[in-house]
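The data below hold one chain only, encoded as structure tokens and taken in the form predicted on its own.
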Amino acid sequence: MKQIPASLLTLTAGILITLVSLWVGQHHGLLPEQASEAAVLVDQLFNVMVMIATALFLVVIGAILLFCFRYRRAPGDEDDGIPIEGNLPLEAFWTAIPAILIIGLGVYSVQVFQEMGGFDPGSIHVGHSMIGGAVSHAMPSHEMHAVPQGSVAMMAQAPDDGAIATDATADLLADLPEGTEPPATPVPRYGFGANAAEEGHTPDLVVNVTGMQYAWLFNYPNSGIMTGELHIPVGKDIQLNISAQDVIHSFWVPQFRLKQDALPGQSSGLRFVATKVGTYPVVCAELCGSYHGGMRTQVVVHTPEEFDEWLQQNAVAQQQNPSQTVAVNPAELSDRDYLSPYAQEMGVSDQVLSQVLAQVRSRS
């Protein structure tokens, strides 16, 4: 039997490789269920990067045994092995393979990274918008020669120092002529912003998010509410401004695929679409101290309609007076004076009240 030509086997081998590390990379199961929109961005990028480890991994174990098997030392066999060195072309290909690795990688986790809203390097956000930006629409061209150019250059040189960036941007604002309309609220300097189609837009919901040792506290604004756990309405615009109160922690949700830092003194932010309702939980990436692996909560996807019950009850609860629960005895009171809060929560009139009072006493 004529021996199988080299180059057939080593094409056989890579069609083999090739579907191998295609199946593995789509059917590896490493990661939990998706429940956001940026979660299917980020597990596209895992998906190569474990599709190239598998194709890495096949081949040098391949090799690694075929050259076990084939060049084995026969019985009897004492002399050394041919030197060989000084190989140019396959330290040539060794070389440029990672190297395109390496380089394609980070181009397309860039790329992820951008579609996520992350922010620009080196750009202030104010509002929806980069400070140029917001500046550029809030002023007419010909007076952009307003702007000092200290505060310019004070802002392009201060990319990584969020006070100074405010400075510079309360400077700027400062500086706006009369009658202008100034840009929206700033925005934290550092997370992950709104993605193309959401900038400039308003989120649907804000909510403030503070790290402690050794919990999580959320914040609603606009309704006054404080809560241990995070409540959102799925397919609706979050934002999360994130704040730290003693050390550094890390706001990471897996099933959002996401995880943002919590600093102390620097606000923080994440905005994010959430695309299935369920329980996840919620978990301080960040060593933060003796009781660390405590310091969890969970986030809760309601829909919409869920949402708005939630917030309403959470509304009316936390509007009580703790001193007042406190101190009155329910059992004290007459049935009018312990119904009287409930039928005025609920807009029933005291005529009606009376003529319920009226029925139950007389049926007793």
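Positions refer to the first chain, counted from 1. For the two forms, the rigid core is made up of the largest set of C-alpha atoms that agree within 1.5 Å on superposition. Please read all numbers here as calculations on a predicted model, not as lab measurements. What changes on going to the form predicted in complex with its partner chain:
Relative to the superposed rigid core, Glu78 undergoes a CA displacement of at least 2 Å between these two forms.
With the core superposed, Cys68 shows a C-alpha displacement of at least 2 Å between these two forms.
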Second form
Amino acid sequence: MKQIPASLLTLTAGILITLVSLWVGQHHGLLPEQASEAAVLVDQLFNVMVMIATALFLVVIGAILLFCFRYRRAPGDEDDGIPIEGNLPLEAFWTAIPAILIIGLGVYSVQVFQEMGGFDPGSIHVGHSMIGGAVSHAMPSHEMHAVPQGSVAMMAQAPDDGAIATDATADLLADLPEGTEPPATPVPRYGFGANAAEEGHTPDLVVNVTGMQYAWLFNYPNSGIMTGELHIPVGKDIQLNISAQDVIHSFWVPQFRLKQDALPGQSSGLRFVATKVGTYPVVCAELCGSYHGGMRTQVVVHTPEEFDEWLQQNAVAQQQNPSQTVAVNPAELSDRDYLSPYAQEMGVSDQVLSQVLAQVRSRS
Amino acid sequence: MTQAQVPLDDAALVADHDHAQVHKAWKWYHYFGYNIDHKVIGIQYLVTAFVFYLIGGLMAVGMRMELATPDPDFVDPSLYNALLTNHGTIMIFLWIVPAAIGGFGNYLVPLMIGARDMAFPNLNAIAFWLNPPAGLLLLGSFFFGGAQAGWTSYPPLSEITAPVAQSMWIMAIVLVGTSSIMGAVNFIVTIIMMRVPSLTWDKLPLFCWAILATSALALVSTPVLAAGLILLLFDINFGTSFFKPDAGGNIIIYQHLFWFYSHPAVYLMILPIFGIMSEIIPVYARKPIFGYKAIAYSSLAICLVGLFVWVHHMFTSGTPPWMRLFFTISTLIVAVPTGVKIFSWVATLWGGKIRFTTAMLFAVGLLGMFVLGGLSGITLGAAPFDIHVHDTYYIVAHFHYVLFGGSVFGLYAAIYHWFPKMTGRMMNERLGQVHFLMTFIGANLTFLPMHSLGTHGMPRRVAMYDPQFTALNQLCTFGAFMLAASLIPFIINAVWSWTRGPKASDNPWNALTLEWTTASPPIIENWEVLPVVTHGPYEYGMTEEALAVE
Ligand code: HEM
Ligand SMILES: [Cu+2]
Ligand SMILES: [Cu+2]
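Alternative state: the form predicted in complex with its partner chain, after the form predicted on its own:
Let's see the whole complex now, leading with the same chain.
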């Protein structure tokens, strides 16, 4: 120890801590797969925070351990320690350093937030509204390309206006049983909207998402499809309009790093681009009753071609055989089976739920 | 200890010393009834809180057993939610807050400022006696299905499940809220008005500063919670629709009212513990606390900023973008005064002669846990990341590091430190070390894996989960068993030491604050002769001459 100057030791420790922190920031293994554009941004922010946190952790814990070891009382030593009460420069230093780090992180967070489209969730509103007359939506391939009118029309609906403008959808929804309001599609006020690149454009695909005890229901307003699991094309600009029937739920896809509460009586939304083909879990993150933990489904990210196919199949199936009772989607089946024993317990919502599920099954 | 003795008016008391001693101690049965002595009330608070800690802990073990497997097989899911709700509620409202503020606050504040009692002894006793009925209401609610909407009880869920139990839950919280308002008024008046004249503000022990800050915060925020809950009670029972979306109500308003109290409530829990840390570390490091002023002022700063961060609990809810940003920034700012405290404690260790008593072990353990909890807290302050992990096990991990690591460790440290003062007997150090090791290892095993569970996709408040999370959950459950087992050495130690432990001297740790200048346990009315303060509370290592000069 004697030969090595203290400054050299500090320098070495500093370099080691920096290297370890840099490494941990990249290899903490805490995040699942990235499957959306937002995920990339969020993960970068998190990695930076983990890096800073690791450095702080090592410095502070290191100091604690070092001091505990170095300054432990020798047996029989009843003296007191060195009476230092304070040190203004030192105190100013450790107020300033965290303050600077915090300001930096704050600015960075704001920037990520902006890039994710957090500033104006309602920005989808921009565009020309052309209500009605969009029967062509039954042709699924138009869904994501040149036909923005339909979605704009959907967006323009007043929140409590049950009637839907598109004829096809209106037809389909007409035979929804009483008490199951078709998901309204108001302009979302909360959540994430278009990011800078997509600002002013209408999204490629709009899906209305309804949470209810204990299932998610997905409605494709332009083609009238209703399903219990979400299907979307990869690389497209997707808008989810989220609402809830009974209590608060929360729509979360961990691989997308996106979450938004589904609020009864208020509209919220998420706009995002999925970047990776695959199947990911959709999780309800807000306590919504006994079977909150069972409120799970999945989002299937297709290639655009596959998605067109899926749309076509389902749209045709749902229009031509409205009374068909074959359940092709096991997700609903299991939901229903899963929930039926608890019908009693769920009270009010049970009726609604079983009606809706029956409806979904008959269509899908 | 250089302490001048000033004769009381009541000269007889001083003359007939032995006689006075006999008459100036409470008998055991005095602790079981209405009593207005702040020391009796303090111990009543502590013991009651500890009983609730055991009950709340039992509920936690129940939950962890359920979570040992992915399926809801150990308890029924609605019972799981009832356990979850009552665990959270009991731990916060009937353990940490009553133990730290009610228990140690009541016991120590008058002793530390040289007062004979609190300013309003009867108010004090009433405030305590509101707690047991609150606990009974919570436990009784299990006969009506148990409140199931979580300790946050967001409507509309809280309005449609188990209405009787939910109403009982609300009444319980309103009772403890009332109790804490009463206590807050009492502490503020006591600390401002009842200090011995020689105890100037710059010599006020940091624990008293912390209690002062806490009380001010409680006074501002608690009524808001009460208002929110009473509106909820009306919605459930009397047909109003403040929070019913289908009848024109707004569910988001409840969340604002709730978090306006409940975020500051986090500081209500942690500030007194910060105060305890500032008392304990200097004694065992044998050094003056580093940065007395910085610590005192940072408590006040935390209070002030703490009132403006509540929306960080609502980033994924009905929160407009500007709020997400404003509250990201304000949340991150709280980290600065908190960091100042941590650095000050660490600096206090530097150059000390550290005695590793059990109290000091818990204090250092707290530092370690709290650093991690604080760092994960910073990541949560950043809205874009919080949106990913909100309502997941990452949150559960974070707040248990802060609340278990931060508060429970601090309370244990306080118990080991002040036990000799309260009971007149020493605790067993060997058992204490075993207790510490089991607690430290158990807590990390239980709560560390939860970070990873949360970021990978496990939501909180679930009785069933995706099988991919099984292994880590089993590790958590194992840790929880270890935590439960850690109570065995502690309880044996406490009970045995209280009844047969070796007798303690008046000042076994050689500490400098005023409570150590009276007998162990202190007599009724605390002192024969009120002490005169001649030096600050932390002047360790300063020579007798230096002290005398002052
Ligand atoms: C004794 C060891 C403890 C264990 C094993 C434990 C375990 C748990 C578990 C498993 C949950 C449920 C998580 C979920 O399902 O979302 C939970 C929730 C909670 N715990 Fe603990 N806990 C312990 C101690 C504490 C302490 C000391 C506090 C102090 C304040 C505390 C406060 C809470 C709160 C506030 C909740 C949230 C309740 C809610 O979501 O409504 N816990 N704990
Ligand atoms: Cu849900
Ligand atoms: Cu849920």
